[in-house]
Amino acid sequence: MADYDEEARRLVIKLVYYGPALSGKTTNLMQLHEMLGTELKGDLMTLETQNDRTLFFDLLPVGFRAPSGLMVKFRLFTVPGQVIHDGTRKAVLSRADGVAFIADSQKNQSLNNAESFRNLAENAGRVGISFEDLPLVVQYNKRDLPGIVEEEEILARWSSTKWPVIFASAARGEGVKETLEALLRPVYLSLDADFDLETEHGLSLEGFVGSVLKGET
């Protein structure tokens, strides 16, 4: 679903952070926007949405140069959480190359992380886009809280899928960048498949990600 603009050697990728109201998503990004170098990133955008002055959603532009001189972007947004606004979760998820799916690691959350991640799913066939296909990791936040569910338990409730999980207290800036980095493994064999990024570009896997995250700071 990346936007490939052949003619002016642009390909734009669309990462997503989905995920129930509260659970850290904005958080997230704000920790990149940190740890990404200026060379790397655009303005961190703050829309809000209507009837909740405290609902928002985030953009962050991200790009690099492949050696073949093809400009790669990506932006990154988050969703609002809150069910009422489930017409603008549709629509920012729509053409999404990659989802982070953020839980919330407290045992009082564990509800409301299902119905989001199945809203994910429900979603993603409604804007047109193959679940299963989807590249996707799911972070476990809020890891430095008390009551919250053990890691062995979420290991094993998630041990039947084929989707990366990544511990993360996104406040602290721990496991931020291993999400985006875990996300950014899958979405570019998937977009290597429809692209050859490095057949015609010089893009290697590991020269995609380490663009991304070179400018950590």
Second form
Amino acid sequence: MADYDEEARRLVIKLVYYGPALSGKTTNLMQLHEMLGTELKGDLMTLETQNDRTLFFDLLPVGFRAPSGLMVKFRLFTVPGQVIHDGTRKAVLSRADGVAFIADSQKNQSLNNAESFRNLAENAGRVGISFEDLPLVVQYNKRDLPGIVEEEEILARWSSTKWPVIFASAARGEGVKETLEALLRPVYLSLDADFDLETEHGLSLEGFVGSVLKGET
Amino acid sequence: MSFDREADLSELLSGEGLESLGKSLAGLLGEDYALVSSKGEWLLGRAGEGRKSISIRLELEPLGHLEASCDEARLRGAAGLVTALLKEARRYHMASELHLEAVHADYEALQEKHHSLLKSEEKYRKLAAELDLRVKEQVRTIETAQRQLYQAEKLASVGQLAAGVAHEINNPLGFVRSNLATAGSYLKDLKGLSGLEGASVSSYWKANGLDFVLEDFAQLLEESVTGVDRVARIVSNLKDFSSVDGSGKKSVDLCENLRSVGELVSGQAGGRIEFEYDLSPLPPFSCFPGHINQMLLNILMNAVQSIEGGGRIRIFSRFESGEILIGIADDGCGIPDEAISRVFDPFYTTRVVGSGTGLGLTVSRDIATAHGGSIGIESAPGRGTEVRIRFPAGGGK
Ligand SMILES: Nc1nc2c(ncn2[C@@H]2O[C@H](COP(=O)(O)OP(=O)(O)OP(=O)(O)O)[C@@H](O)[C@H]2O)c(=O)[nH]1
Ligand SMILES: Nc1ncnc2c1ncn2[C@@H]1O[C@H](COP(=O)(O)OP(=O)(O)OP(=O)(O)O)[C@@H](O)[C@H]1O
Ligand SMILES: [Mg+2]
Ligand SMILES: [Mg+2]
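Now show me the form predicted together with its partner chain, since the one above was the form predicted alone.
Once more the chain from above appears, this time first in line as the rest of the complex follows.
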């Protein structure tokens, strides 16, 4: 649940990039740090990596001011994908307002994807997030590699769910913004219901999404 | 408390770090400076007038500001130093908080796992216990059914026994009948003497070989009496045994039971086995005679079955220290050491498939215990087996 400070006129939204080890979560954040032209953009903080593996989390803060003057702040986190860091994953996931699930498109990663997705659902339950209501987007990353699962097959597999699927090549910056956009939309809808973003703060869905995704000027 | 809570300036800068930062800042900015949090907390330096100010940001918003009266470049440099220090402090802060949370989460997961393990173990144990109970119940039901069936079958085999006995009875009956027929013809011969006198008597006597006739006649009668006695005994044995159906309790002399069942069995064994009776007098014993006979029959049948070709079965009884002891010993094949503990188990049998139920001794023990007694078996493989049954004098409950 987003952190709303009425007095400080501040809304802090937590988005979590989840997924199996080496699927490209950190790469997504690095690309966003490069590409986003959001009004306010902090440094990308990567915490304790060991051979490029995330040990704790990465954090990218971005934000903008709503027409009402409300400070809308996003904290984009990545979790460590390696199975052993489950406690950390759970702690990072707690209080998330939305999740981008970064899957690895390579054929030999299907099992890891499924495992990690199940782990996401389980941990959501453990930290008190209703998985049904959680804004979620699925990204199939590394589309530039050979030996990947066909798009049709992936789409067929996820067609019975309500979650959008985005194809990406995070290393090339492709599909990264699209993934964030696809996540921001349901996040806005669920926040608008709680904080009257539109009526109280003059913040429309397009304004919300557009403010975050502004291109580098 | 969560790791991603945004810490304020005073939380990030405290203790020794703050002190040494104060020294560095004083060196850089002179004494006229201050570091103030966004909440207005005075962290370092002191109040002053007409200072330049620069805000300190970590993420997006100012955490506080640094103010000093020195030139701007210096102030900017000092602010950079404070920001760099804060970044490190925050990294450490978040990492350590997260670590704590993660360890806690792992611990909780472990506890959860432990809990569910306990629960599933309990469930499993309950299930196992239930299963065990159910299996035992099933086995009991089956065993009871089998034993009842066995009783019925044994009754049928008593019928078989009776058939054997009838055959046994037919034997003496046969020769008694033929003896009597012969005796009849001898009588006719003797009748020819009537009316004869003098020398004609002796010539008739000689011509008809009456010396032999008289001798043989006596022998025939003697033989016939033995035969009839035998029949009488068999019939009485059978009568004893047939009290299987008479379900009431009766006071009996167990020696008689031993003898009658023994004789029935020995008749069946057809002479290849010698039966020895070593019976000491016993006090009257109150029991269900049908069951007791059935028990003795089971044990005696085992003894007979253990003997291939010729052998000996000794049936004995003792009355010692208020206890009735009856025993049946054979010199048959014996029971291997590893099997002796199983012979009382229901359905344990070494007989060819179909020929034994493995219930003989089980039922015997049931009967012995039902009469307040006990049954034991000892065996020397290759040399023979002895079964002993003990009862409290007077009979069981
Ligand atoms: N070819 C290709 N490689 C990629 C792509 N995205 C990420 N990678 C590579 O995959 C490796 C892992 O990427 P990361 O972003 O560190 O993965 P992660 O999900 O953060 O991994 P963990 O921190 O261990 O959970 C790196 O070598 C990336 O360069 C992609 O789109 N295409
Ligand atoms: N006197 C004995 N000598 C040698 N083995 C014996 C003797 N009595 C019992 N046993 C062994 O114990 C087994 C169990 O005996 P039990 O009378 O219970 O069943 P059974 O004789 O096999 O079957 P059933 O009594 O139905 O004919 C026998 O199969 C046999 O191996
Ligand atoms: Mg990573
Ligand atoms: Mg038997």
